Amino acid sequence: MDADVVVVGAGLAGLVATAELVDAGRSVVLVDQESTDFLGGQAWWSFGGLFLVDTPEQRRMGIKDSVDLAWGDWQGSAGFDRLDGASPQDYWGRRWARAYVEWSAGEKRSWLRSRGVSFFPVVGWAERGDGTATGHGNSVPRFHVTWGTGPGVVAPFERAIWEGVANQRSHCEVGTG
């Protein structure tokens, strides 16, 4: 086989990476230990809840959220124990987490919607905290359930892969490893 990229693992992360590569016109080989009947891995079986910050769904329910509040919640749960800045051990973890919270308050929702993911109009409260931004868990509801639950999260990315194959925009081959 010859490909621009080999993606190992057809769970949600592998599907998203493959779909993005297919859309970019790359040839991709997607390899997984399971057959194509199990694309999406554990995400397919999930409730389909996604972490989003300060969304229309939250505002409709009267939930006041912000990047700062979500970042405080994240830090309260993350266990970053090297807060003095002198130790490099938590540096990249903190940077990634901050970028993810900001993305979750920004383009994540519109990017998902552009892919065909839609959301149930009620926000749930997974990982409920103690009601403060300094304790463990979320201080406000941020669990956005997708229409179709886990399969609703997986389907747009799986569809993009198969469309790439059918339209020969990519030489994506999905098989077992």
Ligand SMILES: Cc1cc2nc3c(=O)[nH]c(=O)nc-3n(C[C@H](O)[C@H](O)[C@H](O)COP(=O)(O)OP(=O)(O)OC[C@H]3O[C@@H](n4cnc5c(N)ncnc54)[C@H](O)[C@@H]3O)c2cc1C
Contents of the next structure:
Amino acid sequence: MDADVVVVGAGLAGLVATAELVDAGRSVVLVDQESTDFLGGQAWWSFGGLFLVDTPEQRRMGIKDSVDLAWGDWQGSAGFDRLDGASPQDYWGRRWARAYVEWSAGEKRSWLRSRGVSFFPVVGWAERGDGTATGHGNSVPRFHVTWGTGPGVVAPFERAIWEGVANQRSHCEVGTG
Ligand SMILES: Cc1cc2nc3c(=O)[nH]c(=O)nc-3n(C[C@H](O)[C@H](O)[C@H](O)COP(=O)(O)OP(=O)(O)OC[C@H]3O[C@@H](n4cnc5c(N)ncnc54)[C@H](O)[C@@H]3O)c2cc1C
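Could you switch over to the form predicted together with the named molecule, since the one displayed so far is the form predicted alone?
Following is the full complex, with the preceding chain placed first.
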């Protein structure tokens, strides 16, 4: 009851949030309906392909990418068309998406690398859509496969949490599933 923050769900979102809070010196209780064997949730089973924009891996393969191109692709898929009226439904979704595309072209890669995440040198082309810059889907390859796939994405954040537990800065509480 004395923790600064309670995080519900020990999937990747919960692990990342907890690791950042532990780094910031906060005390955290992380709870999940599953046992600690399932830390990482879906991400552990995933292929670990991460959306990154205008990276060294892309440039090495001759792929020309940019925030503008990625933002165009995102809008082509999302179709944000509810932007009018007093409380437009797509307003925050669009703001979030724009921030995520900018982050994916900026700090995301270096932040992940600082956490120990590295990438397979060949960029994949998932969610390709119709293959044009004005239609839906990624018009260029952006699927950066994490070295170690899904477990490779989860590991640094799980490690940070157990270090936090060892330092008594976070507390990991689990249910019985
Ligand atoms: C096979 C597979 C491959 C994938 N490949 C990719 C990929 O290559 N690239 C990509 O970007 N994405 C991929 N994804 C999607 C990606 O893995 C997920 O979107 C992401 O991991 C979701 O993370 P999350 O933390 O939001 O949710 P989750 O991983 O679903 O975690 C939610 C957690 O909350 C817990 N929980 C739920 N309800 C409660 C409750 N009431 N009380 C307590 N705990 C609760 C669950 O037990 C779980 O641990 C893939 C997914 C799968 C399944």
